[in-house]
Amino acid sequence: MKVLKFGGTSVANPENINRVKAIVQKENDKKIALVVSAFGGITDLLLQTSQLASNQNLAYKEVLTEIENKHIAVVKDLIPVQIQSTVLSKVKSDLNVLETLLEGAFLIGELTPKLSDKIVSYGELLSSFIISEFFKSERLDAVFKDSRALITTDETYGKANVNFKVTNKNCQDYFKTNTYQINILPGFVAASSNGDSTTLGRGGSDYTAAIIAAAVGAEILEIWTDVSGMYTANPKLVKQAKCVSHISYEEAMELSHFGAKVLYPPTIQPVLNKEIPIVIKNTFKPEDPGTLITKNNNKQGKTVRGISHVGNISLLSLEGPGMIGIPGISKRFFETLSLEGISVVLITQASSEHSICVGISDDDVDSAVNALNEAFAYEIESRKIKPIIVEKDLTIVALVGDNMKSHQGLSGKMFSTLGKNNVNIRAIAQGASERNISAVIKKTDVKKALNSLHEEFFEENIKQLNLFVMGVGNVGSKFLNQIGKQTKYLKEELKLNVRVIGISNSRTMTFNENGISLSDWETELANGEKADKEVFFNTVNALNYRNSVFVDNTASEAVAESYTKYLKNSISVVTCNKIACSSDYEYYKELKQLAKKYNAPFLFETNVGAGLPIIDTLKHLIASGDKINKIQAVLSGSLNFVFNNFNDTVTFHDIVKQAQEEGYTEPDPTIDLSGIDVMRKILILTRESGHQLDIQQIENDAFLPKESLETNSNDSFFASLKKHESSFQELYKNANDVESKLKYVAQFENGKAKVGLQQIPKGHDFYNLEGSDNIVLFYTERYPNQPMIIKGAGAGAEVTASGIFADIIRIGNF
């Protein structure tokens, strides 16, 4: 025999339903007991409305309609016209009864917990009946029988205790001398000795049918519900959840009590002394394989099973002083609560005994504080104890596992990951079976905390990154593009996911959970919102994912201030925008202390030589031991291009424009002219290699005329550049003239800084320099004569995005 249980929204409507006929009728007429739960929504509708008729508002009259219209659809929907009106004459029966009992409660302003059950039992009395008068309808062999008659129960209502002797024979008898095939009957229902209507709970239609099974001894319990199975972790929160095939009772325990919601947790216990298997599957996917539960046969298997989390916890803390070497306080403690009917979820307790801290139910929490307060209201008074302190909006997350106890470094690794995430523990507690290890955590960084533990213990190494771009304009759009066609090569080389959730240009804004097509990006961003870096960073921060990365790749103040709000949030910082790393020296200094207090990277390689690794060259020198004592470089790209290609046959106006056109200078051109943009390079590296220094300090032997640098806008910029056209050509002659090329040198020595225009001669390692590249000179207590190099294209859209992105890869590699 067989015991088949189908959840709500395996019959929620008509159409669900004959799914489950398909199911049934494919068991080859092997004996079923088949445990219905009420058609979806209506138990929350009978509480709703019995709620409401307790509160004697008459609004439950239409929840009332409304539940009657439900079960009546059903019913002309599945059963023949010839037969409907007798099904119809019991259902409208059944509708009259609770209608009655509403009344009863509106009368009376009150609603008990006995008259609850009879109310919400009716959810299940009725699917069951509608569903036994569909398969007789279909000629299947099936019966109806109300569980009221097999289970009995104390009077506890609202959770009623099993009486399992007389529940047992109560089934064997009737199974025994039944000859149906299918016997239809309602879960969550039961009886007490004396004939009221009980319920087992919220969830107790997987535990009828295991009531049932373990009387009959079935050959198998079937648990169908929406899902396939049970996960490794929540898959509404965690995409890359895997379904597991098989895993033992006391895991599927562990995980049903820490919120898996597709199995009931009492469920297991009246099966499991009989080891009879239980299979989750999903009722609309039913060739998928599901989840076996048996004995542990997981010896040599994973040592994380699963990773669940159960919500709306709240931690209650018992502590002081006068605790400490007192026998019977924890028992006063306990009992106290049990006397309230409180379940507590979760123990912790200092080993001094200065302490006792325990999560419960967020709606237990008022209850608890009073009698809690209350018991031990006089060593409160003489300040022995402290008043029981209250910690709300907590979520439990627990790895399960039977193999945990095996394997060393679990709990580092799991408090390790949450840590890199900035997800802060409050509490934590592990069973002497190390079959579980819980951490209690903010609620609101519960999706991050389970993605991070996934990733860590189930997704062989491949770790996810969350990029939040603002600017797309030159460097983003190919920085976007250069992601797009290397996400298969990152995923499958480097085990990174790299997925773009944001995206802002100057005027819109956009975001996808799933991650943002990287092949119709613009079309996406076009019909986004409005840009609001405000609201960019607030959403940034409410999503909470794991593993964020802001990516800058503008050139606003604004935005380089803002990056304070993201390390601070965890979230990383790659940018190619020089503005912070060159701003007042505590602003730089306070950038990188928040990076390594919240363990946000923040990288910005491309501020200076774009894609080439000077930063990274020169962090490593350092970290090495290594001591910078000279640097001299050609930082400005732009510079170097416009000198490279100015002589006597063109003007320096045509040769800055085409600079400009090719997208080698800043959008404002006068920021690499005046020689801001080497000042903010120099100072850059200079502060990288341990020199604390602020850019007015930075001496700056200007080029352009003083008209020039005072415009006010490109137009009047270019046009004072035609103006002083001779003065241009007077440089380019005076350098040509020594057999030199000019070159715009940054150099740092002894502690100081200057940037200027230089005359360089032949045989120095600047004069061959050719296009928009870029070259460093090191000169260090290792490379005191001959200098490292680092020599290449220091400027354009494409290198400089590369460089952001390798940005990325490093953070990937953290």
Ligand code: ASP
Contents of the next structure:
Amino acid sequence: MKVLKFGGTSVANPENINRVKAIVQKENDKKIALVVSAFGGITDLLLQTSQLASNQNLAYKEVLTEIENKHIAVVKDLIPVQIQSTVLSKVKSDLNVLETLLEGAFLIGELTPKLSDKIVSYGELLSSFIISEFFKSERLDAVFKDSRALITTDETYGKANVNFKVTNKNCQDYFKTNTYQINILPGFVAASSNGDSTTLGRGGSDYTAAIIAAAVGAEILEIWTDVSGMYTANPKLVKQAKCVSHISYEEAMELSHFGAKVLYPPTIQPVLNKEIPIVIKNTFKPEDPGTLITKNNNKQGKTVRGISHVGNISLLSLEGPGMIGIPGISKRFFETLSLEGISVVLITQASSEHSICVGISDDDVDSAVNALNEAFAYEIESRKIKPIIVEKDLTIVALVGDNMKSHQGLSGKMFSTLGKNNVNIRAIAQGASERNISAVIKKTDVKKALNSLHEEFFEENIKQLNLFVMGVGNVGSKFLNQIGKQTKYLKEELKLNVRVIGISNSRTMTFNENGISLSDWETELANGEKADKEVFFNTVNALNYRNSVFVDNTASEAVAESYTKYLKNSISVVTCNKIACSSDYEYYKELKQLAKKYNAPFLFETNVGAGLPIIDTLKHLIASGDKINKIQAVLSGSLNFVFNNFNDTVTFHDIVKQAQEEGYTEPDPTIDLSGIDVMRKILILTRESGHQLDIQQIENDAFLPKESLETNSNDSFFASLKKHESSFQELYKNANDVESKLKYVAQFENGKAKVGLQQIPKGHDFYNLEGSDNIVLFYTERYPNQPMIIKGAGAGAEVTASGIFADIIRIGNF
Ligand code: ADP
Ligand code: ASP
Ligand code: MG
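Next up, the form predicted in complex with the named molecule. The previous block was the form predicted on its own.
Whole complex next, starting from this chain.
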């Protein structure tokens, strides 16, 4: 004989019930017990309507109507018209009783646990009756059997304890004599020895099936649900979770105890003793192999089997000097909780003798606190013990595996993974069987914690990076296109799964938790909501993804000011915007410190020399113990472009205009021509070399006439260039006369930095610099005479985008 159990989603509507029928029919003539849950969502509605009724809220009637309609609709759909009225009249008579019970609760304004169980039992009673009538009408050899006649419990309503002696005998007697092939039974419901309806706890239909399977010594217990088995983590929260093909009873029990809802925790116990295998199967994908749960014969295998979590946990702590050396405090503590019927989900490792800390369900907090404060009233009064300390809104995450005990370092790996992702651990516990290690964390960190742990323990080195990109102008759009083209390579060769989750420009912004399509991001962005920097940050923060990176491709001061917020929430920042690093030294320093403190890289390679690896090289020199003595550099691709193309056959105005049009200057060209941009760059290099400098300390030998510098629009700026053409021609002529070229040079030496136009003679490293190229000479202790030279294209959207890309990869390798 086999026992098959179908959960709420599996019987949620006529279409699904037909799937159940098809699965059952595959069993041919084999005898089966078919345990069913209430139609999906009905138990919740029953609990809701009874709460409303007992609060004397008339809205209970609407919920009741919803319940009634759902059942009647299923009957009308599944049962042939000829016999519909008989079935309908039985269903309606049950619904009438239900209505009377709810009226009772409404009138008295009270809901006893006994009445609640009576009401809620109608979910399973109705579903099993309707399904059995449907099967019969389809000529299956089926019969309905009320589980209350088989499963006897005590009177602990809501989660009753089974009297196995009586129950086993009832089940054995019934199935021995009964000759039907398919026996359809309601899950979850049972009866006390007086015949009152009881229930086995939320999710308890699994348990019903296990009790019957164990009683009759079934060959197998099949749990049919809406997922293809037990996964390495809840598949609804961890997209990369994988189905585990085979797992031991103990591992399954541990995973379900810590929240893997796919199996109700008490389910394992009855079948474990008889070694009846359990299979978890998917009603919607019956061809999937599912998960087989048996005795553990495999002592090798994977160390960590799964990661689960239980939400709505509170920590209770009892602390105080009066606890030291006094025997019996823990006994009283646990006894008090036990007398209140409160189950302790987790006991933490106490750091010292004068504290006990346990995790319990949020729902039990009030009664636990009252009872404990009362039990220790004397000690609290005499200040030997502090009143109970409560922390709410927590979650337990647990790593589970039979073979964990034979491996060192797993807890270290677990905690460092959480730490790296800035998940604060409130308490830890390790089961005595060493089959689990659990950590208590904030509820809001659950998704991040599960995904980081899953990545660490199950996803062969693939690291996910979640990007939030602000600014999709010239550079930003090229950057997105470059990532789009490289996604496959990054995954296969660098083991990086780079996803763009959010994009914003100055008008709109969009988020997509599955990753924005990089071939069509423009459409997604155009259809996005109104852009707002605050909302953008709040969304990134609320999504709380591990390895989140904020990418700033703007030139905005306000955006640069927002970096602290990102870093403080462990969100890395990659930017080509120079404002942050060249503003006050204090701000630059703060950003660096935050990056360190919150383990979130702050990278800005493109601030100097676009995609050239200048800052990275500098960092490596310093990290390896070198010291920078002098820097000489041509750092402005824009000015280089301008002076390389300017001569006595063209006008300065036209060349600057061309540079602007071709994207070699900032949108406001004065930022380049005044030298400010170069000042910012040399400032950043000196700071990165370890010197504390501010922009005001940099000497700027400006070559633009004062009037041009003081213009306040692009038009007036260009007009002033026209007006002063002769002065520019003079600069050219003076240089040309001595066979030199004009270069805008930045220099740092002896703690001082300056920028300005210089005449560069033939033979100098700078003389042959072409187009918009940049060049940097680092004179260091190791390179005292022959400098280290970095040279190449130092401006342009494509190379800048690739520099940002390189920073992203650096974070991937971090
Ligand atoms: P049923 O109504 O069929 O009893 P449940 O909702 O009780 O179904 O249990 C199935 C659900 O359990 C899945 O949809 C999934 O969201 C959840 N779940 C949590 N942890 C796991 C896990 N580790 N593996 C599979 N499912 C899990
Ligand atoms: N219907 C009950 C519940 O929702 C029992 C079950 O489905 O297992 O909790
Ligand atoms: Mg369930």
